[in-house]
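One chain is shown next in structure tokens, namely the form predicted alone.
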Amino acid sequence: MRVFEIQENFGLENLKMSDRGKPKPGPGQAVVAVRAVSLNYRDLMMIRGHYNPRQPLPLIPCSDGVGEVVALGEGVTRLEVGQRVAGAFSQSWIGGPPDAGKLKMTLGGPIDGMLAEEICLDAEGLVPVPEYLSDTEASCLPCAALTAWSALVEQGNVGPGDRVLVLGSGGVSVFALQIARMLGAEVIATSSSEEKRSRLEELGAAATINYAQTPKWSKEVRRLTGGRGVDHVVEVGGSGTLEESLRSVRTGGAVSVIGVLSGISSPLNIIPILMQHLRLQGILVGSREGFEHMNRAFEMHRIRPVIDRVFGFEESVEAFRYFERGSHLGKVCISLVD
């Protein structure tokens, strides 16, 4: 069986086809034979060795992947073989509240991820897909689309009426953008490049602003709401953005931190988020059973992941290397399937 692994040491050259042996499931276990795998920003940031330092290796990158399960180990009642599935990114996050136990395996490390032709997984770690979504485009919910599930429906509560801010225009933003119109918001999004944001507005943002020709921003959102701010802000900068998402958001509003696109530390003035009551909320993704919630969203809205590119598996690391410039929109997959 091939797999690409993180061999003896960290980064992106050292990404390297393997064969292991084929899996065989335990009690309790299901093998997928996978079909599709997508890529964040995490599963690099774990390849560099900048995600967790002490990882152990080899591993098997990525998070997000979809295929069809090909074997049943004993006790397994919740799925059938030839069922199209999607591994849960915590796999022991059923549901309910996170704490430290349901937050330990999690897919593209500690444990290995999807990015091998087959994988053998707890069967309650993994969730069928909509029937109606193509395998690149199923493998793009379980981070990307969960994450953003999760800002804005599991802990944001937003509805019709509120004003969204989302940054840039990679997978979990493009996803908060059409969930945020499912749910009847209208969207702010920023992007430095003319063509992307003309993207974005051809998938229901109500404006765009060019954060490269406009550092504080900011102002533009508070113009563009009447001053008021935004309801919302779907965070993935990290702290290069912050105090710029905090000067965003209205008194009262929230801002959902989830990525580190800018740094990971700076220096940042608290007044703001004490004087005008506001709420950073981590999401690290979301459980299995909101997952199954999502899915049944976007079977009603017919919801479809935006896709830039798709490479073949032996393209793995062309794939990541793609990624990492930065100049998608949407989602980069890899497909298994010829």
Contents of the next structure:
There are 4 protein chains.
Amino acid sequence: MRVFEIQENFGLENLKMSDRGKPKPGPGQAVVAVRAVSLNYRDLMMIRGHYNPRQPLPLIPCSDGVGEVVALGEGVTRLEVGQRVAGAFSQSWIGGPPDAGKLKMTLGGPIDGMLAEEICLDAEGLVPVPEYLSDTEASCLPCAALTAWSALVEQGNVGPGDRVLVLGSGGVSVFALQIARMLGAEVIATSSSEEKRSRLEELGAAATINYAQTPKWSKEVRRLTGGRGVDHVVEVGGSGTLEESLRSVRTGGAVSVIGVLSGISSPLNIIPILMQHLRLQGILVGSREGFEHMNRAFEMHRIRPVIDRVFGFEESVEAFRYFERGSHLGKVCISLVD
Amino acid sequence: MRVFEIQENFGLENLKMSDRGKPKPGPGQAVVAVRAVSLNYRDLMMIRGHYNPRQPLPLIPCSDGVGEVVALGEGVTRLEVGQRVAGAFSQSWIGGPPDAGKLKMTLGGPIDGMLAEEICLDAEGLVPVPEYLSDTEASCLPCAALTAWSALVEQGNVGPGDRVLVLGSGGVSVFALQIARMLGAEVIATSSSEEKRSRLEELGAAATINYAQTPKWSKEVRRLTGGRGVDHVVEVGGSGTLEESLRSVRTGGAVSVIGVLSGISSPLNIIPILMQHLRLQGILVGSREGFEHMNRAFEMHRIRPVIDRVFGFEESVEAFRYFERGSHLGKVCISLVD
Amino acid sequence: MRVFEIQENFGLENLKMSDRGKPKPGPGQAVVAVRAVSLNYRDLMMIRGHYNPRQPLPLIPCSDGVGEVVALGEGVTRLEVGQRVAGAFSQSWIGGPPDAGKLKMTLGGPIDGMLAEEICLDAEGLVPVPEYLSDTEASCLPCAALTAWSALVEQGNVGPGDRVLVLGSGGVSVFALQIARMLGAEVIATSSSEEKRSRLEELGAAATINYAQTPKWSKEVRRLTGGRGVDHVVEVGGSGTLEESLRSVRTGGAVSVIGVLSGISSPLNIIPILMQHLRLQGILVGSREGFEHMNRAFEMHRIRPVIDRVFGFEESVEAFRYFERGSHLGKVCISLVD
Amino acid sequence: MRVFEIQENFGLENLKMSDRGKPKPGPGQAVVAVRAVSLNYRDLMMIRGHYNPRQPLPLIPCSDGVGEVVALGEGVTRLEVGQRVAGAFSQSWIGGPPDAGKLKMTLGGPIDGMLAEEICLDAEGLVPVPEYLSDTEASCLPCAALTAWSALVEQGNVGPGDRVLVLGSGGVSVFALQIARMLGAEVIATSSSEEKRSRLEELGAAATINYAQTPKWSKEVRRLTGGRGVDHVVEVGGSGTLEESLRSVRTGGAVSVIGVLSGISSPLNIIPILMQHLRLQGILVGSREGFEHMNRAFEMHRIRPVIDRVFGFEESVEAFRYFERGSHLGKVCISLVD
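What about the form predicted in complex with a further copy of the same chain, after the form predicted alone?
Let's see the whole complex now, leading with the same chain.
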């Protein structure tokens, strides 16, 4: 079967198609014929060697994908052949609060990911996905949607009357917008493009801010909230945006740290955290039970993941080239079946 | 009646004794004859003008004190003359989660504090203190003890089986040690002095680390916890210690940010927050209901605040001079009655 | 000013119009000119002497009403003359978890309620209501809406993907339906009337059950939820419906006990509570902060209370006669201004 | 290998020793050589056919036991041969909140339990136990200790300043006493024997009540708590004691329903639940992660289970005869190694 793997050295130029033997399921395992994959910024960092420079190669990248169960190992009762499933990002985080053991075995590094025609995983690490979704739509759930869900629901306790700030229009941010709306909250979104601002408003944002034109966007957030600030920020930018995020949140509010798009280290003034009783919560995706809970919610609300563009399997490198340009809104996907 | 006030300009040299008229209680208010005051680092920052450079002067400093109710305004049913009470740090934070309004009116700046023979406050902002405590002991509760309580109990949910790291031997840290023990947790404490290390161990610390000899103390914390890290850090140091604190805490653990002794801004690598699913929680003291809850716990366990030294009222400036040297373990107090 | 009061003896026949002197606000108090009142089953029980047979008379009944601030006592900064406010059911439950003191002073018994042209209350016990609501609509919030809110939000943590069962079409149940929808949950409602079933479906119920035709309605609830049961029941019926409610809820789910319409004591089999890890939570309305939080949510979602019928002030006894027949859907109100 | 099984019909007279073939571990499984078993009231109900009359026979009873791993199936990395482990009561409840699936497969019915020389279980359903405990002590943890832990810690959030009421001196109640003390709470215990009262006080109860002499013991609980009531009741009695328990708890407090020793159905007045905002929480033991968390706490505090008497394996029926007399304090155990 064909896979894409990072060979010998990091870098997108080393992401190459290759052949591996068909996997056979051991006891407790299942083989999934992958139908669609979606890209996350983490996958790109992994390919570039920025996520974990000590990651052994070759590695099949991509944590997020969906496929059909085609073979089951001995003793598996949880799944059936023919079921459509996604891989859980943290293969051994079933439920409960996270710990080091639960966050260790994650798809797309350190263990091989979904950018392959077939993948063999523990049955416990696979999650049936809602039927109303297309394959590409379902492929967006494991990381991007679940991260937004964990931030707003599991950690954030966001609900009606709350205001949520989402940064930009990447995968997690668009899911955060959709999930916050489903929770009954109001959303303010930032974007550098007027076209994307319109799209975000169509998707339900109550207000949008052009952060290119308004680099001190926290002032605009304060203005839009009558000086109060938002209740929750889904912070994807990292050190480059954190100070503005901390200025945007109300006293007693929370910032979910879910990404580092704009940097990993910069001087941080911690006074607002203390003086405004703020909470910063790092979010590393979420548990399988969180995934299942989210699926029930998505099914009830028929939430449709926003897909920017779909590439073919052979075009996987182009898909990443397109993704790294950062002009997309929502998810960039790869289809293995169309 | 005599007060100490910061006159004309900030700076300890401008903290001077002065006379003010005896306060009369308005409707809903109570006058308290102050019996003891305890010092917090915040008071020193306030005097120096570092806490809020726009604070109008003169200001009577000190948030923490205890005294006897000597007069009640119309309509007060909550208190009786003769009762011994402390002032609540946030005068209008009765209970529930914090918001901007609740954190606004705090004792010792922006509103006048306790370093006075008498103080007039809303009856709602006063809290009866446990009888088993001496006046100086009781004067330590409002800020230092409640901050530690809020961090470990209200926000931290610390309990048996948990390990807590406290930094240094200042007022909050010693209370955090005592409270963590009462909660059934194990404590690791840091100090730069061998003498203080012994004292912290006497007070119940399971292990101590000399941070002067071991500047990368997070490694020692990891070693002491079998590589796992502690469940909770009570972080008083601010930007100067935050990175080591983040390295000391286990995956999924929490850091309570309660002080900025060593700095307010420095480069912070946010990757551990994200990758280890950490929580940073700013703690601005706590609510009156939290104070009352803590008092019930202290009473049940007969917790005795650790007092380093007691000065007379006339020696208030010397008390602050001693305090700013930083050699104390536990609280520095001022007695108005001995 | 005119009031209705229960005179000499309990019973609706003793609810009579009377004259009392105009109230003057003491320190910290406010006088409110009442504009609308809404009826709750508790008010009827109070009038009949079933709620508290030892309640001293005369008593002005009715906990729920809205009016305009017309006079302020000394020291009130929280309100302004001209503001439209509702009374908080528990006058001294500001926020945080309940305790005996907070639940003691409730409107409409033991202290005089809102069925009067004017009422004088502590300013702390009054809550500004959203502008988009009419007076009668706003009069429905204090008890009925807040009870549903406390059950589903504060205690229930209900959200998208959850299923909620509401019993009947009284005030609390209709609010519970509306709030559950705002939270992203799906609702099953019961009713004995086909007409009401239609109306409940118009209001957003995903399914309804005629409990007169289906006395063992828990079976139908199980069927509608694929055997799983609902996540949460808002139980208004008391002992007459509790067993069916316990059979309707999923393993690990919750039943909010908010009323006793059908009885206060009957044999209860406690095995399901134990074997299915269920939670029964008594809900006695809620706190002022809960009320304020709910108002922000209602304002964001423009929730409109469902009003069955509005009577004039002179028709107050007829209003209660109509109310006790139990044929209403939503709230029965009394207007003092139309 | 030898087992005890309920043969053909329910009843202690049908609990008989029998021979079964040595188990072999399938993929993901482990075989444990049982070293000690402890008895729970549930086991007795199971044997009598009162727990689940439709339970297929033969059945090996007893959920609680500890032993040594003697063989591992393919793919097990979680355990090692030679490790001392206990079985988790709910074999598939790893962590997170309970659901029907997680509570289905429980030891000692419906699936075979520990009263056997060997048992073969999924490796995921086994938990290493603290080394400081003897085999019989460790055999007490899975049901009795974990139920008390779940009630007080996971559901109860009990801590310093709280008062806890435990009923009687059975296994769960004595663990509840010990755990409440470890959490910093004060304990009131009931017993019908003066001798047991002394023993409960030695174990740390602040006060005890003879419920035989004081059948309305809630009054005594109120008196002992200054009229306030306790914060939490660990209710093992079921319908026979629930009303007194509800009268013993403070407004806003909680009752953990963990057993039905004195009956399963009796008239219950639900008014206190409503009027005092009480919470009733059914507790069906707990999760494997809860077990592991408890083990860390026990290890830190060197909690020693209280053992009443130890029988030999051949004396298993006598052990149950002794147990059903109800005169024990703490746990009745069976040792397979002494």
